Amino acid sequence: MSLLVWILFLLTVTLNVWGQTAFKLGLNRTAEGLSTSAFWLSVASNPWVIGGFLGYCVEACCWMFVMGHAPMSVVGPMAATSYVGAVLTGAFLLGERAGPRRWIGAALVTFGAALVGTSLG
């Protein structure tokens, strides 16, 4: 796989992280006991769920550029390592608690990752 492809692939890495983070740190903001339609009225408008969904838009084109210059049974299994970077910044950013199975069960996607992705013969 070509240099290119590597940079857009931990890019829709990066934007599937950031993306679920800006949705959490969104929804954060939302009040609780609003209505229906003011519940998605405040979700719509917050700044924070709008640049969760840009991301995700991008992450979208980057995405099919590399699976049409990639295996699929390389790059669609290496994707879980955004699983990782949620364990992540949900620990150091959103200051949620994850305890030792989390952690190793963060390690075993990575090492998982790491076998399919050195798999490339």
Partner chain sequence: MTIKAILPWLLYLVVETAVQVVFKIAGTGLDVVDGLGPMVAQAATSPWVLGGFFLYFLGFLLWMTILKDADLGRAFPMTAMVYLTTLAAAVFLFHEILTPLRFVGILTIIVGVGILASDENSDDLVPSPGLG
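Switch over from the form predicted on its own to the form predicted together with its partner chain, please.
Below you will find a single chain and nothing else.
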């Protein structure tokens, strides 16, 4: 994998974490029990959701390039590191209580991703 592909992979994960965090902030502010049309209207007009969506648009372009230039069995599983990012933003930006279980899960995903990345030789 070339340096460019690694950089775009990092950008993919970063934008994914941004998207997850922004959506969480947006959906937390969406009222419950809305009708389908009211739900979509509320979601589509939410600045956090729009910001997250724009992030996903750029991310999709990066991801397409990464997938085309790296083994799918390497970058696919490694994309799970975005969960680790979401655990970190949840704990440090959103003030969520992260128990030991969540930190163990995040540590295992990180360690596994390092092993998979190393397997490229």
